[in-house]
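In the form predicted on its own, a lone chain appears below as structure tokens.
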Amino acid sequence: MTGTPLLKCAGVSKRFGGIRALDGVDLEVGEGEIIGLVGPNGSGKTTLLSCIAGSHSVSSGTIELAGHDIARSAPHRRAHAGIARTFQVPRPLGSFTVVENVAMSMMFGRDRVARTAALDRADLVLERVGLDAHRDRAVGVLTLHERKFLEIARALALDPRLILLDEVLGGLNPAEAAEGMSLIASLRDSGVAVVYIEHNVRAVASLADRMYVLDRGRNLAHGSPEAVLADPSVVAAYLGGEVDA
């Protein structure tokens, strides 16, 4: 990465009563880049998250976007910002269909967009993610491909700088999961930076254009894909097996 970063991380910790969850994290990511952030159970991966995204408060430590100190901001705030994230288990709000759900992402994002346009630009959105054929179906009845997917169009309706996705390829087929990657490539290639969890390490290497890696809770490598994977402590950390979970 070259230039000013648009999300610095700075020793980042977080502390739930006596146990440190983070402790000391740094993680930069530039503007359209994939960063891609793996690690055993437990490492502090979606806790790092839900720092950057504002859901837990720090401890510790500095976050900043482009520049700008977010680390005691509030959720809304940093959404405002540019700041999106999608969740391990998909939180579509059930009494709304589909186009509903990312309309309401739209009238409350960086834009605050009118009913009857968000329901428009809402249509944009799902076609870009493959939903356009479900848009008035309840999100009850969508399958957890289509829910995952939701979730990132729910993302993106807040037309955000930053994506935080937290295992959107999880308990999808090979199928699905190539046409997820696909649409993750896709991010960077619109400018949309893209932090990026996911239990398939090597899934993440085929996307990631840097990668780091968390045990328990600090940092453990960072770098190029190749070079992350060639590294005696990633690999330890794994159990000594290969890099493959």
The other form holds:
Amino acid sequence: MTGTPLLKCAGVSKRFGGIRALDGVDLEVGEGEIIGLVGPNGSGKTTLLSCIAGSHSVSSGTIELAGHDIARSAPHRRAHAGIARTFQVPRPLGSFTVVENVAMSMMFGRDRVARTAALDRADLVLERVGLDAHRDRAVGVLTLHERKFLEIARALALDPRLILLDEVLGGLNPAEAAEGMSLIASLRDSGVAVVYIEHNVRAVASLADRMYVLDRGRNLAHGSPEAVLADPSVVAAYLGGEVDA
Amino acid sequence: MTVSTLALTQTLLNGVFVGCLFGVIALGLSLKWGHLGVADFSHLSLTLIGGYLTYTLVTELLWSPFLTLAVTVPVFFVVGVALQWFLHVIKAEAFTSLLITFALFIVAESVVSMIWSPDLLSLRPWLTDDLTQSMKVGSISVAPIDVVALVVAFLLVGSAAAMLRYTRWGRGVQAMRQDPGVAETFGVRLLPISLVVSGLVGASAAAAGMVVALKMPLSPGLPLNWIGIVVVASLLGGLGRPVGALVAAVALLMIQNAWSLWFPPQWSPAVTFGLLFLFLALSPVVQLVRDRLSSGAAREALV
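The form predicted together with the partner chain is what I need now, so please give it after the form predicted on its own.
Whole complex next, starting from this chain.
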């Protein structure tokens, strides 16, 4: 990566009482780049995403978006600056329909679109993720696959520069996961940068331009997917000797 | 005991009018409780103070009761904003907020007694006949003040419901109520929205206070008489739902009034709280049935 990174995390630490969830983590993301973020359970992946999105404040360290320090910014300011995220367990707004969930991101996002226009533009996003047939349904009746894609649609509706995807393929069957991977790949084509957490390391490696590995809240390795998967420390310390397919 | 159709109709209609007044008060409590998570009992005290301010402006400055809203509405908006700002600054959790607003509720009674009087104060002698003389509609008697209560209730509840449903701001409020974390992540600015909600609730107390001053003699202990019906109406109507609060308040007052035709009126609070008990007891069952139905719908969608 050359030039100023779109996102730069330097020495990010996060403590919850006596527990150090992140300990001096570094991460850089270039424009339109897909970054895979992997690590065992409890390694701090989701905590790092929450720190970038502003759901958690950092205990120390800096987070810069296009050269601007956002480490102390409120979550809504980061959304307006172009950061969108999905949640590991989908969190749709239950009293809104599918299209209203997506339109909400547009109404309060970077462009602050009026309600009627937002509903119209939300249709385009729903079409992109294949949920247009579910436009007026209550979110409570959606399947897990549809809820995960609704998370992506809601993030896309913010017109983001950076999307943080937290296990959007988790729990999906192979056909649904393939559909999801194709969708994530299309984000790169549209110039959006992605930080992508997934347990399936092969899936991440097949999409990512670069990968970061976290272990117990610290950087363990980073580099090209091939280099990371071949890194003995990753294989030994994180994957227990063998990379799962 | 037999009750004539006329007496029953008149009693039920009176229930509608008084229910409208309680519906306006419950609107404020329901909105703050439902959308901000603050069970703000001081809202009832603010309503009472609104009544006393109306009384003072009418009797001392000889203003029209409706003109007093030009002063009380903006002042109470600011009071509502200030209260919410204070709760935000001290990072008050729901229970702390409840304790603080309940303390204000208790303190307000003494403050009102000191500033005005512990005695009954009635605005009625100061009002023109246009407001006090009942009209006959067929055999039914309707007081103009009751019509004022009805209009205020429909205006406030209607505009609150429309704002929540059709405006960007209202969608933000609803998103904040459902999941503040998600709402903020997608750009909703929680603090300004919560301040405005609280301010509007304060402003509604000014309007409710004016109706109180028109409709009944004022005394510092009035909020204690209101609290049961207002809390039950807010809960039965669904917290945060303006129309629900009004419908529940009207229904409760109609039932209470009808009850008093056949049974001793002092038992009527038992009806209110009995309905609340049934609601709370049956809610889990209703929720279970809803969940079953929605999961069934989800399964059908997969087929």
